[in-house]
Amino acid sequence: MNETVAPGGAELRARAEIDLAAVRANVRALRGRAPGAAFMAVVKADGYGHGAAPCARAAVEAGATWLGTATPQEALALRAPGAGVPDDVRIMCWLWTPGGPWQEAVEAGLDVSLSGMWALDEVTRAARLAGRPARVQLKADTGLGRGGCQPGDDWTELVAAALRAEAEGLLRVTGLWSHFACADEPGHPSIAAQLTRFREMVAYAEGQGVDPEVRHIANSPAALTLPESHFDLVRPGIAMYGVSPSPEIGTPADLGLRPAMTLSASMALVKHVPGGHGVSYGHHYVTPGATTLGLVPLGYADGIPRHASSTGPVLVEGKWRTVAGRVAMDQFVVDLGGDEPGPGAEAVLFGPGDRGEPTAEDWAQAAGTIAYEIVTRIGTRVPRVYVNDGNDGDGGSGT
């Protein structure tokens, strides 16, 4: 087992550990799902609160060949020396904005994401600037009503421009791609829907003469479940760091995946008090009886959902336990129930399961949200601490 070391050698008030042998054997078993695919690891949001970069590494370790982030920020950081990220990898980002770091990404090789004029004219000035082509890939709205181009005279008018541009060689169109709105609720109708007009709608562009790289839909839920989207390419994101992306389509077990983040805490206080003491702010919870209460050192500003206040579950000794109270910007409470845990004893919020402790999935039904939210939210504060760091070669997990 490899593993960062706390600065100074001081003990962490709290830790989220990352197996990052879960990311690579999630990552093959994805590819299984889709082997006649392309894998894009989806490392956006600093990697699902995971980390970009290592987890970016282990996952091209694991077979990805392309990386997709969000925001130009997090591919340029990627395609940085210090990433780590081998310069034969692919990497695409797709959330631009006016006046973003066009002539940078340019310049980097990234594919980054058009869907509509304005993006297409700034990708050209900044391909004229660079002296070399831009890789583009053009976006389709086939129902998510969220960015992609509009099918009909939008589509039309945006697939002309990019042929000339790249027939005038400022760009290459490298990929048609389009995302799901309900793929993880098995059997909706627009599933269907949206498939067919992806297909139209690529279909459009290559009469018309676009060549692409590749072609893509597929995310997370449909690179498990629906293998008629897998096309040229899956991009899975919440799946590859063992989170399922919806408790419809079934439990990480289920699906052969093993959740790599475990977030823990060294337990600061244990102290007695009476029945009838109010706990937390507002006195939300107050002791139905003498007991003893334990001290979390996580709260809302480290990525803890208020909302999970009087409902999160947290393993203590073997033990599960419920958030007393309200969830406080740094800590919240738990009621021991007389139990006397030593000083710094481990208190687990959330992990794989395999030592009885709740997962994610659990802390978003007490918060009432998804399991993607809780991972993503664990702030800065909180050090990320890498196991099991550099290829197994195995399809193992464990430490």
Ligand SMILES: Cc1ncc(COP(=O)(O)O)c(C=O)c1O
Given for the second form:
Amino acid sequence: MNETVAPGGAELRARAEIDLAAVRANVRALRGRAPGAAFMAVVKADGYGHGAAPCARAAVEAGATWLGTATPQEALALRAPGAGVPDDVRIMCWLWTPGGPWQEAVEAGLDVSLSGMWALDEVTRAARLAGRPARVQLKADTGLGRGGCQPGDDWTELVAAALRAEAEGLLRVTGLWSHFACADEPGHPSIAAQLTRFREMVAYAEGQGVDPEVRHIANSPAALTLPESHFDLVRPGIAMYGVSPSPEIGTPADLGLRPAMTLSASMALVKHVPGGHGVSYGHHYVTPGATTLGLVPLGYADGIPRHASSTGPVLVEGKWRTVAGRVAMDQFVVDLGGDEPGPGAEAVLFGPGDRGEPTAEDWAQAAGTIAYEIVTRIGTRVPRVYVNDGNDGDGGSGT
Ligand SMILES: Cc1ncc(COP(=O)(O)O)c(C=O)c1O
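Having seen the form predicted on its own, can you show the form predicted in complex with the named molecule?
Starting with the chain above, the whole complex follows.
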């Protein structure tokens, strides 16, 4: 196992270890579920908290040929030479606002998503300035009710305008795409309705003369459970990090996935207290008897949900402990029930579960949220420590 350690020793307090062999294995497993489709690794939000560039490289090593981000800034960062992403990997970004870096995106050869006429106007202007055609993907709102162009007159207008701009050499329509609302709820009636609407909107655009390289709609749950949604490309995010999209779909192990992030900290203090001792702000926990308290140096500034006060699970010396009282900005306390782990003893908040530690799903349940949020919100103050960064015998290069 090789390891990249953050400078300055910050990992002595707490660390999020990212197993890049797990990312590669997850990408391969997901590709196996969608054998006819290209793979877009979704690495927005700093790779769901795992680190965008290292996870993008790992995904590419395992066969991803596309990367997806929300913002253009995230996409441009991956195009920068330091990111180590090969030039032939396509990068798409979909969350634009007026005045965005359209020209930089066109010059960098990014695929940009358009949902409306204002964006088409801005990208064609940028293409003129850049002196090269933009690569654009038209996004259809097939029922999510978020981004995307509405079916009917809006789609007719956008497709027609895109084809006119294509004829002028200002852009190439490289993709037609959409996004599911409820793919994590297998059998939800909106899934079939969205697929039907997607097929109709694609057929309309193609009938008008659009000739896309890729048509795509499948996020992780769809990639895992809905082969009919795979089209030319699947676009998983959470599953490539080894986290299940929802308990309803299965555990990571059920899905052949391995969680890539392990979050742990070194206990900052262990001390004896008498019974009846209030713990942390508000005294929402009072020791039921004489006990030992352990101080875990992670708090909501690090992404530990305050909603997990009195509920979040932590593994210390082989035993599950529970957050005692409130999670504070930088620290929380666990009741160690009289045990006395040595100074610096490891507290594991979540990981793959191999050592009996809780998982991100356990924290999601404790905090009343989804595991996506648990991993994505781990803060920048927590160093990411990368292990298995290639050459570790797992056939790191897409084998
Ligand atoms: C447009 C788009 N595509 C794909 C994804 C990946 O979704 P998931 O993480 O559920 O695979 C997301 C994530 O929210 C998204 O916004």
